[in-house]
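As a starting point, one isolated chain is supplied in C-alpha cells, in the form predicted alone.
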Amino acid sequence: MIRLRSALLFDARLQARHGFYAAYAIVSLLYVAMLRALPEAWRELAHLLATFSDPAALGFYFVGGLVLLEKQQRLFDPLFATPYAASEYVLSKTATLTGLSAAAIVAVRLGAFGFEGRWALFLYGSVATAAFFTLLGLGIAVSCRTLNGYFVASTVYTSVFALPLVEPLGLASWPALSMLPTHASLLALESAFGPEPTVRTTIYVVVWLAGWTVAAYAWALRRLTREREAGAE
C-alpha cells in the first residue's frame, strides 16, 4: 500500500508538472461555454458526444504520452528493477488519469446544466469508461516505440470502440453493438437526461462496464509483464 500511495503521488505530480490539470481546466471551461451557447434542442446530444469523445477518453491519449515519455527518458525499464510491481504501475496510472477524467466530466456537466437530471448511473458510467479507455491506452502504449506508432495502433482500437456512436447520431442500430463496452458507456451517459433507465438496462450497464474494465486491466497487465520480460532478456 505504501508503494502504491507513493506511485499515485508520483503520477499526480508528474501529470501536474506536464500541465494536464491546467489544460483540462481550460478545456472544461471551453466545453461549458460551448454547451451553454448551443440551442436548447442540441445541448443534451452535444453534451453526450463531447463527454464520450473527450473527458471520458482523455486517459487513452494521455497514458500513451506518459508511457512513451518514460521510455524516451529511459525511465521505463529501470522502474521495474525496483520493488515497484507491474500491478502498482497499472493501478497508479489508471487511478490518477481516471480521477482527472471524472473531475472534468463533473465540472462540464455542473457548469452547463447544474444539478439537473440524473447522476448515479451517469457518474458510474463516466468513471468506468474513463478507467477502461486508460487501461486500453496503457496496454497499447507499452508495446509501442514511438508516438506515431501509438497513434497508428490506437486508431484501430478507437475505430472499433467508437462504433456505438452511430446509435445516438441516428445513423444505424445494430444488436451486435451491445457487445462493446462503449455501448454501455453511451447508455450510462444518456441516462443523465433521457428516459429513466429500466432495471435491465441498469444491470447491463453496471455489469458490462465492470466486466470489460476488469478484462482491460488483466490485458494491460499481461502486456506490460510481457514487455518487461522481453526487455530483461
Second form
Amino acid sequence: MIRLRSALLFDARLQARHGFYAAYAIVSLLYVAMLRALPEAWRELAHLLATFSDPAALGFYFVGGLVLLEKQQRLFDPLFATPYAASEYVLSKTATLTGLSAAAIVAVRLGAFGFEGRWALFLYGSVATAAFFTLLGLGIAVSCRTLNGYFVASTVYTSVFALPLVEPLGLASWPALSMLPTHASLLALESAFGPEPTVRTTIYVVVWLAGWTVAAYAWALRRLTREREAGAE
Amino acid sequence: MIWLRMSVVDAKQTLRDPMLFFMTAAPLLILAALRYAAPYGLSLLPGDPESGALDFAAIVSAVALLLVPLLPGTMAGLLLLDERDERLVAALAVTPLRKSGYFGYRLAFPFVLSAGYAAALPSASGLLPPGANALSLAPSLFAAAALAPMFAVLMGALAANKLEGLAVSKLSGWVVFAPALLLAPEPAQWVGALVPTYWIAKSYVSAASGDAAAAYGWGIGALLYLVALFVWLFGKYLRRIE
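Hand over the structure of the form predicted in complex with its partner chain; the form predicted alone is what we had up.
Everything in the complex follows now, all chains and molecules, and the chain you saw is the first one.
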C-alpha cells in the first residue's frame, strides 16, 4: 500500500512537471469558452462529443508518452527488479491519469453549465471511461517503440471504440454497438442532460463499463508482463 | 540526392510502419469530410440559410484548411522529439546528411505535403463562391502549408522531451479554431491576431468574399509573422539539441 502510494505520488509529480496539468487547465478553459460561445441548441451535443473525445480520452493520449519515455530511458527492467510490482505500475499510471481526466471533465461541465443536470451516472461514466482508455493505451504502448508508432497502432482500436458516436450524431443505430464499452460511456455522459436513465440503462452502464475496465486492466497487465519477459530474454 | 535516398528509406519503412501513410492519408480524410459532410452540417444550421450561410461555409472551410497541416506537422514534431530523445540527431549530424539536411528533410516533407493538399482544398470544398479569385487565395494557402513545419518546430522548441511534447501538442492544436473568432464582433476578435492562424483565416475568408486587397494584406502579414516565429522557435530548438 505504501509502495502504491509512493508510485502514485511519483507519477503525479512527473505528470505535473511535464506540463500535463497546466496543459489541461488551459484546455479546460478553452472548452468552457467554446461551449459558452455556441448557440444553445448545439451546446449539449458539443459537450458530449468534446468530453468523450478529449478529457475522457486524455489518458490514452498521454500514457503512450509515459510508457515510451520510460522504455527508452531503459527504466523498465531495473524498475521491475525492485519490489515494485507490475500491477502497481499499471494501477498508479491509471489512477493518476484518470484523476486528471475526471478533474478536467468536471471543470468543463461546471464552467459551461454550472450544477444543472444529473451528476451521478455522468461522473461514474467519466471515471470508468477514463480508466478504460488509459489501460487500453498502456496495453498498446508497451509493445511500441516510437510515439508515431504508438498513435498509428492505436488508430485500429480507437476507430472501433469511437463507432458508437454514430448514434448521438444521428447517423445510424446498430444494436451490436451496445457490446462496446464506449456505447455505455456515451449513455452515461448523455444522462447529464437527457431524459432520466431507466433502471435498466443504469445497470447496463454500471456493469458493462466496470466489466470492460477490469478486462482492460487484466489485458494491459498481461501485455506488460509479456513484454518484460520478452525483453529479459 | 541524399533526400532521395532518405525518401526511399522512409518509403520502405512505410511498408513496415504505416506512419507516413497516415501523414499522407489524414489530410485526404479532411478534404473528404469537407466535401461530403460539411454541406450537410451547414444545412442543419439554425436560422435563415440565406443570411450568413456563406460566412459559416468560408469559416468551416478555413478551419479545414488549418487542419490540413496539423497532423503532418504534429507527426513530424513527434519524430523530432523521438529522434532527439534517442540522440539520433547527433548521430545523423556526422553522416553526409549533416544536421541541416536532417532538418530540411524532416520539415520540408510535411510542408510540401500540406501545400499540395492546401492547393486542392478550395475547389474540393465546394463551399466557396464560384467568384472567389484563385490568385488571392494563394497567400493563405501557402501560409497554411507553412504551419506544418511550424507545428513541428514548436514542439521541438518548447518541449524538453516527448512527454512535454504531447502536452504542447494538446494546446497547439487549438489554433486551428482561430477562424471561429471571425464570428465575434470586430474589436473583440482582434485578440485573435496573437495567433498566426487568425491572420491566415482573415486572408482566406477575405479572398472567399472577393476582397483581394484584404486577402493579400492579411496573407502577407501572416507569412511575415510565421517567418519571424519560425526563426525564433528554430533557434530555441537548436539550442535544445546542442
